[in-house]
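The data below hold one chain only, encoded as structure tokens and taken in the form predicted alone.
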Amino acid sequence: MSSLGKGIATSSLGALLQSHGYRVRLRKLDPYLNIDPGTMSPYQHGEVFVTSDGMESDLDLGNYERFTGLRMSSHDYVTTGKIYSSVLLKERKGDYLGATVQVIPHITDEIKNFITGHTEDIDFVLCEIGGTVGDIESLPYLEAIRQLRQDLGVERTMFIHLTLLPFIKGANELKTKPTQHSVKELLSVGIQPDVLLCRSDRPITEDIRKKLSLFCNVKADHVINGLDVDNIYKIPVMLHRDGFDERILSHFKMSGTSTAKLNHWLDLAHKIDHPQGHVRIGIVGKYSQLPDAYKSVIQALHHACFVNQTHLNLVLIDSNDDHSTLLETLDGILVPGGFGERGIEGKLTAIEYARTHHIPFLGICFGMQLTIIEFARHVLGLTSASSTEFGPTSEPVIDLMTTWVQNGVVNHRNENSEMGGTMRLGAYPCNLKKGSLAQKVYGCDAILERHRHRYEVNISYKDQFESQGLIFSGLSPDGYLPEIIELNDHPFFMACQFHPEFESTPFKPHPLFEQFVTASLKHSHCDHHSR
């Protein structure tokens, strides 16, 4: 079922297999009919993760990258919408030579081609199938992997079923019946799980392992306990201790190192459990009731805190509410990406508070655009300053980008263009201004960062902003698109048009987040000292 932990389990398995020296590739198959999650509400699907090559994808691909350090691409994510679109395009072109196009074999063949394609020099392909066993949407994927076992053989395929063992308080026991029924559903479509990964809030007993083994036709030592943990980065070590990676390597008759190289994961767990301080950072956004909407941002903050061996006290603030008293308690303020006019006044208030009270601030994407609007209105005196995203304005400090270049190709767009696929998506280069804080933070003169937006800061206002101390410290190579801004005479006040959170991992925090957290820590110490 949703949010049970399929993505984290897949990511952790990838990390474990890497620790044995194997090369892995991770893929997500989503059963909905959207082409991608780009036009879906964050309340429906959480954040949209963007790959370097410009694909909007499920947030699980972010977990894949953070756990394995690999770069996901458009070859690693597919939806039912994409599968059907591809098949129908081939049908229109006559590729099926007049055959009746059906779910089997045409849709299932397309799924199998996605799973097995682009896997040269790869030892393991880990495929996460979204949805729930028994849902009609997932059936084509289950049929495809059933066929794949027939095609490749048992020795080259393995089915891992993630399932829930709920604890019934009144009976004081974990219940196996839901897992039994779930496995029965799988068997009805011809799939026998090789491993059961059982999610529970407490350790499972040997009796439960034996019971599941008997009723689900799985070896007892192939029933793995996926315990709840207080931090997801402890999961690879936990699964290793329960023999997860050992069982998988044994199935494929592949050797593993006697002691998997997990020292870096153990060190990370130690830092998490032994913080030397704490910092209170607020994220001001309109989706604060759903933390998954800011999944990568939250993880990037955690990564920066790991390096500083600091506990993150995260405060999610709804920008639609009055949050003036909350802002006074924060060591750092972050305004993340987003779309639309709803909730912007609360974000503008937070930005102004951070600027005028010298609280460390980081604005991301839409957060940078609102930083420009706030500064234009309250410092430059441009009271009508706004974004054309919100409607016509006489002072469009943020405007629709109509022409841009990516990989040597000129792209054009206007207000009538379709919503999906019309944004500046994926990795774009940025040149950093010599002597700027941005250059100091990155330690280089040019960077490559991932984007997801339609509107841009209007470069024609650049001189006005810089005359008042707001420096445009990062620009596109042609000097036309502002990428980073920073404020002089402030402990830390930066905003960027791109999404740095997509590049952050627990072992290599993004430099912008690391410096933001470091500045917030200093503010915390100064604030406590003043008290």
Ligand code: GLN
Contents of the next structure:
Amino acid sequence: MSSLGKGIATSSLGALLQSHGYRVRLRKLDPYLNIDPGTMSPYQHGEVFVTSDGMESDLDLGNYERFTGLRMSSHDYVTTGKIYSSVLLKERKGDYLGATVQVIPHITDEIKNFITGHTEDIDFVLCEIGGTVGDIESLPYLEAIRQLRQDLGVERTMFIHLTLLPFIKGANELKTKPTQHSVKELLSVGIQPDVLLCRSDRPITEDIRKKLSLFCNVKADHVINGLDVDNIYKIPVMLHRDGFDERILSHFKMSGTSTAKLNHWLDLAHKIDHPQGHVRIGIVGKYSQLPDAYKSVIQALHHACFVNQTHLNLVLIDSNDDHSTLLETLDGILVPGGFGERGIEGKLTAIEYARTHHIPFLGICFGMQLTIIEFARHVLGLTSASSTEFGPTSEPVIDLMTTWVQNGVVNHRNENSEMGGTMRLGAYPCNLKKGSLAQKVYGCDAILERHRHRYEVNISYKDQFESQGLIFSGLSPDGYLPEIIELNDHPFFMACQFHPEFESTPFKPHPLFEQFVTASLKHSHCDHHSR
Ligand code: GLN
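Switch from the form predicted alone to the form predicted in complex with glutamine (GLN) and print that structure.
Below is the entire complex, every chain and molecule, led by the chain shown above.
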């Protein structure tokens, strides 16, 4: 079922195989009919993760990147909607001439091609199948992997089933029955799992391993325990200790090539467990009830805290509520990406507070656009300054970008363009202004960062802003698209049009987050800061 941690399990396995020196590719197959999650509400699926090649995907791809340090691409994520639309496109083109187009073999072939394609120079492809065993939606995927085992053989395929062992208080035991039933369900579609990865809130006993082995037809040492832990970055080491990677390598007869090198994971766990201080950072957004909507942002803050060996006290602040007393308690304020007018007043108040009270501030995407609006209204005196995203305005400081160029291709759009997949998506270059804070933070003159937005800061206001001290320190190479803004009479006040959180990993925090957290830490040590 969802939220059991398939994404983290896949990511951890990727990291473990890498630690043996193997090259991996991680992929997710999602069973819903949307082409991508781009138009879905964050309430449904949490954050939309963006790959550097511009695909909108499930947030699990963010975990894959954070755990393996690899960059995912549009070849690593597919939905049933995407599979069907490419099959239907082929049908219209006449590629199946004469054939009746069916789930088996046409849809299943398309799925198998997705799994096995683009795998040159790769030792392992790890495919996560979203959804729950027994759902109608995931059947074509299960059928495809069943066939794949026939195509490739047992020695080149392995089935890992992630399952829950609930603890029942009255009986004082972990129950194996749900697992027995889901395995039965898998058997009914021709899949015998090779490994059971069992989530539980307490260690599973030898008896349970034996019982599962007996009922589910899996070797007892192939029952691996995925225990609850206090930090996701401890999971690779935990699974390794239970023999997860060893069993997998021996199944593929690849054991003994090397031993896992896990020191960096152990060091990370040590830092997490021994913080030298703490910092209190607030994220002001309208999805504060749902932390998954800010998954990568929250992770990037944690990564920046890891290098500072600091504990993160995270406060998710609902921008619809009155949060004035909360703001006073913060060492740093972050306004993340977002869409639509609802809740912007609370975000504008937070930005103004950070600016005028010298609280370290980081604005991301929508957060940068609102920073521009706040500054325009309160410093430039343009009281009607707004974004055309909220309707027509006489001072469009944020406006729809109608024409832009990516990789030599000219893109066009207007108010009536389709919503799906039409944002400025993926990695774009940005030049940093000499002598700016941005250049100092990055330590270079040009960067590549990932985008996901429709609107842009209106460049025609640049001189007006700069005359009042708001510096445009990052611009697209043609000079038309503002990418980073900053204030210099402030401890740390930066905002960017892109999403730096997508580039952060626990072993390589993003420089903007790192400097933001460092500045917030400094602020936490200040005496004038009343609590
Ligand atoms: N709504 C804004 C836009 O479309 C910002 C998007 C975002 O924050 N990702 O431009």
